[in-house]
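Starting off, we have a lone chain in the form predicted alone, written out as structure tokens.
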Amino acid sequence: MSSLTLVSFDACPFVQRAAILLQEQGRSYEITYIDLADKPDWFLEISPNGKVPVLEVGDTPLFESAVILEYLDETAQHGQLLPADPIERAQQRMWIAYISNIMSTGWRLQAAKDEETARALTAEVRGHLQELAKNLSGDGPYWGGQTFTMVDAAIAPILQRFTWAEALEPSLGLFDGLSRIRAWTDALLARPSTTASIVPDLGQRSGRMLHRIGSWVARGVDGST
């Protein structure tokens, strides 16, 4: 089987999705970290849009996180997360695309430089979370009830970052009144694959990075270290 290498920067939630799936499947892989502010030429040759993640399958690069997730699922010897039924499979893909939009909004919320913008984006995120809550399986703790799914792998990174944002600015209230989303988040963050998919102290490092770019949410963080 071809070797697998994820190309990432150390805080990327989209790369974390693939790392979670690889952890769930028990597959061997390596991660190469790059500086997005100084992208090496070799990376630009394999990523036409200049974005991470890229998965190198032997000498073949694949980009776009949703495509990478599906490739990993299709080639796993065990631990496939997408269902066999075409309708159920399409529904999961649909929600993964929906979650990708939440991730983009979530980044803008974390990076917002003023309170008004941050509050407006918080309201937008909460609307998305409310929509997800309506569609969560009734018997939890995961999207598929007792079964961990591709949707869970796709959303865990941004839910994790929302907990970090709330720790920095509790008044955001991202999870207020959303007990099912909170329980889902707790279950995903307690899962070993989520823990193993990030570098140590990423929450603190993320806070310092946000502070350095002028984030309102991280305004109280000591960014000197």
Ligand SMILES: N[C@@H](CCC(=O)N[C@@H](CS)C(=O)NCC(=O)O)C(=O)O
Second form
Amino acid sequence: MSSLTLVSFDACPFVQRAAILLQEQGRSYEITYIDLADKPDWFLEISPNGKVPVLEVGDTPLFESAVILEYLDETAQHGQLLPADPIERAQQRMWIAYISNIMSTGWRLQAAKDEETARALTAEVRGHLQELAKNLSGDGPYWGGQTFTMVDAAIAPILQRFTWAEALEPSLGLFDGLSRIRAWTDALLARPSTTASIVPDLGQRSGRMLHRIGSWVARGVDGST
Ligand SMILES: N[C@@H](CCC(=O)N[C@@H](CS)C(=O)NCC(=O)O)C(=O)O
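Having seen the form predicted alone, could you give me the form predicted together with the named molecule?
Up next: the whole complex, starting with the chain shown before.
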């Protein structure tokens, strides 16, 4: 089996998707952290978009988090997450693509520099969460019911960031009236794979980083440390 190295920026939710799946699979892997503000040449050679994550499988670099998730699933020793049925597989892929769009909107919300923009983006995010709620399995706590799925691995990082944003600015009401999404979030954040997929204190560190870039949501954070 080839060695696995995840090229990471510690605050990146797209990297975290891959880390969650690696943790769920119990696979051993290395992490190499890079500074996105000063990307090393070796990284730009293996990442055409200049983005993390990259998963190095031996000497072969793979980029795009959703593709990395599928590679990891296809090479799992046991317990593949994507279903065998082609329609069900396609459905999980389509919701993962939908969630990737929410991640982009979610980042713009966290980084928004004024209240009006932050609230408009919150409304947009909440619309997407309502759409997801309509499609959540009835018997929870996960996307498909009792069993953790690829969709769960793909969404946990952004739901975690929404809880951090909500803690910084409760008036956003990101989860208001969305009890099923909140219960799903709680179940995902309680999984050891989610805890192990990030560096300790990432919530506080993200708050400080957002403060330093002028985020309205994080305006009250002490960004000095
Ligand atoms: N579609 C990509 C998005 C990855 C992405 O946006 N990564 C960000 C960090 S969270 C990045 O590397 N940004 C660096 C840049 O754009 O210069 C994926 O799913 O892997």
